[in-house]
Amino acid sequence: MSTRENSYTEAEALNLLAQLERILDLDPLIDEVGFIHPSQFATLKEEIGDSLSLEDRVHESTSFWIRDHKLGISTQILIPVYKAAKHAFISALRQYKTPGNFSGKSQDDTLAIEVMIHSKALLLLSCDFATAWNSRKLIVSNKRLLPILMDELHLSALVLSYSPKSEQAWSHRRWVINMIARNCSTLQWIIERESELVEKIAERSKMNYRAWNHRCWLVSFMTREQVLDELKKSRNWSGLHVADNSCFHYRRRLMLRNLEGFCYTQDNNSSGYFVETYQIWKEELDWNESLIKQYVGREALWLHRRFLSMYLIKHMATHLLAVSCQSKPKASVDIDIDSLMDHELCLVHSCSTTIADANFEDFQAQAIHSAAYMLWLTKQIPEYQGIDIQEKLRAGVGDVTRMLKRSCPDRSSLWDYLVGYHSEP
């Protein structure tokens, strides 16, 4: 902690807090918060020059910077302002929770406003202050007005602009959406905005599990049309971020959601629904194969393929048999899975043999991932398929194992163990 940070008096800290809260009140459209080193303020002023508006000049100081609805806070004042905001918030919350302050009188409204003002400033300085989030839930749940709920979404988005992995902010966002869902017949416009927000944050914050987990949670509110639209829109992003398993997990959640609709369809159109769903699955498999060949050694792509293959083998084949049991014999289903296995064997073989003339780690990783996929595949074939497919797979495993021993001889014992384990019935 610097000497300057300790030099602020209590009155100065309260004055800085008042400035921050005034800025937030005067510009409700602020959509991004950042923290700036004091030495950067002079540079920012030089870059802007005389183009500052009258409103921006009012806000201009050595502690805060606001421009185009972007707020910068000096790192030098963080600790004193945080302490002042925490003290003000705790004091206001204690008064608000005093017995008798829930009667809906004007004094109670004034206390609630104070809690909301101070908690907002506090959360912009310390995003994981759970008590501040919970106090806002308490007050909002007593109001249950859509504008207030939308303000909460705006605040959480503001927090996520500087702390995109804040679990408290994402959790609060889900709580708000659940509150809106109780009073709103449709959430399509909310879902669309949320999906766009997650994609925007994921672009800036790589491998953001919490953001993608939030997007997966939204799927349960989607209609089938939205699910299909999200599959189309997220495909391009996923194709450009093949190392991020979270985006493929999101696609898996969408595909399962679409599959749920087929499971609950009992009318005469169930056969047509299945054909469309099956086509979506096949297109995803083909697209995944093209990515595997284009981006060598990406484990997320092979894990995604496991999911696709598993549901084609087990779930989709079962429903195909149920839908067409009166007009299509069981042997036809076997032939489809047999063709799928032949194709998978060719893919694994092509990906594994690529390493023969290459010593790069990505090619070695590709061979290892394809071999692991082959070993996994041998355990996924239903028993009623007979021994033909199993024999093909075991023969393929043998070829892949010999190749792995040549390319990665230091792991020969591991390959022998895995092959022996997966060869057991």
The other form holds:
Amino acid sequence: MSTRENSYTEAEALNLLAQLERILDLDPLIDEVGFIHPSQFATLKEEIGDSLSLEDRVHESTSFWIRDHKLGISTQILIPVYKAAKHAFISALRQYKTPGNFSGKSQDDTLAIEVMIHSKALLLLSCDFATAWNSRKLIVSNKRLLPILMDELHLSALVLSYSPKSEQAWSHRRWVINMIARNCSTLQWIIERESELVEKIAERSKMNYRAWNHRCWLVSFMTREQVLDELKKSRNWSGLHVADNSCFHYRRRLMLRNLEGFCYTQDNNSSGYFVETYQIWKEELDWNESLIKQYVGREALWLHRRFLSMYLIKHMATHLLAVSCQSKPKASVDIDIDSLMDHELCLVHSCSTTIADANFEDFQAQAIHSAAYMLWLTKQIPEYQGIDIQEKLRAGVGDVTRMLKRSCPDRSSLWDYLVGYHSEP
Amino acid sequence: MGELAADKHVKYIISVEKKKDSFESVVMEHLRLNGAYWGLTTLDILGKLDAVDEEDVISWILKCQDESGGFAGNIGHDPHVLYTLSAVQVLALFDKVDILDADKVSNYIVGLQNEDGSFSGDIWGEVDTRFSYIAICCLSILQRLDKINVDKAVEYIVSCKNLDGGFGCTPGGESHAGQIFCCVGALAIAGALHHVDKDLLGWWLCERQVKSGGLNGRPEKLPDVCYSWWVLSSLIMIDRVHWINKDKLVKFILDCQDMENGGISDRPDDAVDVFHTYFGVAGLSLLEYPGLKPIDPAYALPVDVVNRIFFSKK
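Please give the other form, namely the form predicted together with the partner chain, since only the form predicted alone has been shown so far.
Everything in the complex follows now, all chains and molecules, and the chain you saw is the first one.
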């Protein structure tokens, strides 16, 4: 970084801050912020926003650029503006918090506005400056009006446009949503929009843990209909992002949530609910299989399958027993564990026998993942499911072990342990 | 195999400490206390804690304390458990934990425990299993663990366990090596490791090792030196570290060094920073690399520091 940042006087820095705040005020619809190297500003100079006055343009051409609600800030001025914003913010916050200043409502509002203006500028420059987010929470919690809360979502989205992993920005959204949940009835619509926002951000920022964590958090606010709807809606996206473990985890979260609902429903509809749930599971397994065959060697797909098989066998089989014992079996579903396992074994064998040539990394990965999947199954099958299955699995284990130790020697101890576990009587 | 450029790393850390006006330093000033913990613990592991002015550090830390008893990331900022733990850990390095009013700091943390046993990071309510770890670790160092409802805290952490044996931020959250370290560390300190399915979790953790020998934090991600700490310490705590190839991991970490200017980066040839320098050195310590002080996997402090806390004061 050049030392030219330090050559800005305090007055110049304050002027830059004022310009930034003016721009933010003039265009409340700014939805994207970017940081531009000074050398790139030359090319953008011609495209100055036409909503600004002439004298502003002279300054802004070197420091700020704005067009179509997109704001560009020169990296050269970042430190001076940051310092000015920080000082202005801290000073305003101190005054706002000073007990004597709460005398009149209008004075209180003026100070609050100052804090909001400076904190906004500060957060664009240092998005994890928690104290600034907190000051906004403090002020907003005194108002609690929906438009004001929506503004907070807007600011957070603006920050996420250039800093999609900002912990503070995501956390602020959850705080706002909790406020909305308490006071307003627009919650369901907001949850839907939040879910879409995450998907949009996830497109640009792959496997963004914070973004997906936020989406998982939303699930606890969803109705059963919304949960099933989300499963349907997010399917295509997942199919196009098969290396994104987070999006499959999200599907698991939705499916588990749906299952939770079933556990608590003990009425005449329970077998219908069960059939529907089973079908969702079966569909997911079939879809997963088609993806596994299409996208060779993708770990996330195999991990998803581990979960699906395990749940189907462990939990749904139990439910079928429970349901058919209680009432006349209305369910036309036939969960035959034996044939399920046969199917899985066939799948694993077909993946293992594809070309184990060292040059084809994907095929090798496929073989390793399918073998590990087989070991996973052997670990998950409870004893009472029948000797027959255990025999079939054990028969496959010998080949699997040899192959795994050859292709994945780093984990030899693990393979030994897992296989040794199952050869014990 | 390459070597650890210990002296270069010491010089690098001290230079970062002094360079407060770079842009990187300036936009990180709200978490400077975390930076102090990363830098100073690394120095201690390398046997060079005396390279800094203890008085200076401690007086600055104390200025970061808020009237609530909690610590902020820097002077004048809002308090949060993240910085409270770092403050206590750094004071522990200097054997100065007793200059604190332990009850005051503990009360701050105790006040953040929720009904379901979880912990919020600060008064604004965000819940995350990281904060559970921080609370338990911090109170344990202050010898005030009995002030919280430990059973409930454990119950909440267990509710964040996933089907793959790992742990997420909140119930239903994706398993992540960092979150797993926090949950396993918290359970270890609370004496509740029996809740962990060690084989299942060990399996998930050892699948983090990729071909280059480095470790990632989740499936399909690139390896990163910081996971050398989070995955490794978790494996050690559940006694499954023999399930990874340790030599390859050592090589990976050493390859992430900047041999000229000092410091360690997230992966080979990237820019270095204090965060990754700490995790690289701490990871090597866990791997018993020669010349380094041993580090405790749960407290993330040198073993002699932990022993000093628990065995010399009664």
